[in-house]
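Only one chain is shown below, in structure tokens, and it's the form predicted on its own.
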Amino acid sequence: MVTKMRKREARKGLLISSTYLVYAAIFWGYPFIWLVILAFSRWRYVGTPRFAGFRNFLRILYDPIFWKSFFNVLNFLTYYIPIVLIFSLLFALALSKLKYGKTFVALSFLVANVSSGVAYSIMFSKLFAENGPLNQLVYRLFNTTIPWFTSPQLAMFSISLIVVWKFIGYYGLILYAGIISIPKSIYEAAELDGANKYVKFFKITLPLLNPSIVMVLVFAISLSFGIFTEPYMITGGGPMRSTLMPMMVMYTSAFQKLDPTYAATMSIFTAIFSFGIIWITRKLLEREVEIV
């Protein structure tokens, strides 16, 4: 009787999750099969694929190029990640002091996250130009101009704080919900020992969010090797390609050269090592909480 009960809702429960399993099946089993078999492969669009076995992955190895962009991708990340984090977290700890207005302030900063990245893109380039508004305003205070995106040393400075703006108001709410689920006694307890402000904070409030703050720099990480939109606007990958990405190389192969068995074979080695730097991240900064 029990075992029939556990077939029923075995089936129950296949019925209700079939929708989302054929939904990942064509939209995301498929490509990724169909990757696998271009990653080894050589294919012009035309014809049926021919089996070229570790062929494209011995290219990446001697393509100067595609590492030059995997390099631009590591030097984004020593910007990006410090920057949004600290920026959400001041964000998060602000809003949690709000006492009126906190959806209005939240929905503010989430208006960039849902923006066109090509119509922001457009307008950054406009606001940073050499002879755009903020460059005026600089000459105007230091009789000097900043090249924001025609130097190789500040482009990619430049892409990454565009990347903060649109993302704090995300990050920062990730990180709000695990402020305000932090039990209030916890503090109250703490007060009552003597500490002060940054006690708290250093010894209470960032070691509680610890999952939080784990989680945004899954995303930020994941984001950084796929970022495509910003720099491909901007600066078309230049100056001197020091914001070539790696999405950008894949475009360029896939959809300039017509060839997709390689740009299928990055794809899978960028992720491979992203999904390494995650794992590694998550080992080092991932700790067990609990709050009682």
Second form
Amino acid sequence: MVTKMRKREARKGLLISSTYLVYAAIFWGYPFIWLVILAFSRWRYVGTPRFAGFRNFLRILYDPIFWKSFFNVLNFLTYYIPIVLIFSLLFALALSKLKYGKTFVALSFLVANVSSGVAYSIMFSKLFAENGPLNQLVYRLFNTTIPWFTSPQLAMFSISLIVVWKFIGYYGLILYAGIISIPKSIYEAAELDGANKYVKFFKITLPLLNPSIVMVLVFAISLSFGIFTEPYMITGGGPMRSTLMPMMVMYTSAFQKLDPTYAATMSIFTAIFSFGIIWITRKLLEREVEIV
Amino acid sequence: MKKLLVFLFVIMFVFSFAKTKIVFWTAPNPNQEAYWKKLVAEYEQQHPDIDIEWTTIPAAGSSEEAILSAIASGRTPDICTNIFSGFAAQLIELDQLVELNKLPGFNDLIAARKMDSIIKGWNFMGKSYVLPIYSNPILMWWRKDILEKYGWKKPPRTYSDVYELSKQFVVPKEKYTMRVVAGRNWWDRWFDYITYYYAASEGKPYIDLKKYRAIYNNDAGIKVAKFFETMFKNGWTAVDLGNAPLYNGVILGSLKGPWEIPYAEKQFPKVLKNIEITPPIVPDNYPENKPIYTFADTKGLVIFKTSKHQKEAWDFVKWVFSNPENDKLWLEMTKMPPARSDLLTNDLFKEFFKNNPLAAQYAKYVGYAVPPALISKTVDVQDEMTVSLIEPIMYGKADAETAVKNSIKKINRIIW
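Now show me the form predicted together with the partner chain; what you just gave was the form predicted on its own.
Shown next: the complete complex, the earlier chain at its head.
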């Protein structure tokens, strides 16, 4: 009797989950298999892909443009991670202190996250232009202008500022959820022991926020390897290829240079690096946090 | 038996009324759309057995992307316009295009349209796969009104003229003489270095298509690079000139194509009255009596090999392009010079050019407008030009000669 029921339950479960399985097979499994086939082939949109062994993988090893884009991601991460983490944390802390209008403030920050990448890229490119309003103000005040997007050194920093603007609200809410889940009793106990606000922040809030911070870091790293719209729209990868990102190299390879198999191989490399950096980050920073 | 007869009758009936369907894609541009819509309707009316399924190239990142997706998924159109030379070369390498010069009446059509010199720029190993539709010479636009204030009755012609004007006009961080670099996209090289190179070298190629080598490391190529260097070093031009700098009076001159005329007519009609169009500026020793060549932003039409109705497709193409009235209509609707070199001598176009003097200036240079090198690696080559030639000069990372030398070396590695 019990076995029959179990079987019936299992069948029901399979039936319900089958929708997802079919969905995953079509939209994840099929493209994934196609990606692997492409990576080991030579194909230029016409005819049947021809097996090419590790040719595409070897090409990547000697491709300075791909490696430039890879190091650009690391450059982007060095600006993006600290800035976005600090500002998201400040936003989360400020939100937790607010007595009124929390939803309004949170939603106001989230607007940036849901805005069209193309639209705000155009807006920022005008705002930060050599003769744009921001530089006009700087010129009036200091008699100089800042080459936001035209200096090879500054361009990546400027783009990371724009991406920070987009994600403060989103990451801030994740951190805010972490902050409000910390029981007040822990702070009260610390206060009784004479802890000041700095001690409370560094010894209680930050350690207990570890899961949320690691989650934000994972999101930020995977975003960095997939960034496309902002550099494509604003700098086109320049100046001097300083903002060229892997996604842009893949896009031009596949659709402008008619080389989709090489682009597919690059995407596999990029995914491996992205997962690798996430894995290292988690190994280094993730701690078991138990709030009793 | 009776059933079989009825079946055969139905089949014959269906086939006798079936139309030949030709899929035709054109550039997603409102003026061109209006033109093709009218012509397709007219053709269908005259040829009831032909059904032209006309659409603009489907929305995608670029026309090339849409066409490639169509090829990969087996939905290639029969005829497609908006094909630039580099993409055509890629399609030829993929063996996707019909060799037009083998089709009946091709040579007659070229002769009738006076396209002999234009078609040469599109020849790929001596064969014609693309029928150029329009040829947009790239010319200089100057602010006549401001130039006159500074005592210039004629716009600058040579590099030294530009330097002279710069000393008079430029205010650092506020006003610059002209736009020198068009942008950092690969196609921007068509509208800066390549245009100036054609002008300085009397239209000589920058890539030797027989040896597959970049060859702009000559006197003309270095002079153009030195001009760029001088302009950036002295702050007479800038990387970013802001929004509509020519119309806002931030710069006095810029290279532009004829598509700018309808835009300016709508957006800046007052400024347009004060625009004077000249050929691109040239090195100081360029003889005054010699014609100045320029770059031709030209797009063509192709017939795909996958087409089951190549004959019908070619008949339609011939019908469109053998009637000069259609070229007149094209001119009126798009303001872009059709790819024919008799624009200023053919009576049919006289009235249009009389009423449109700026467009007439463009027509004058169609014969001197040279298309880009017909190579399949256009994107790689021009991207390398940006990174190894233009940007090092712009940012003062290399002198002109070194930048030319480095870029030649790197481009040869790509195309060799």
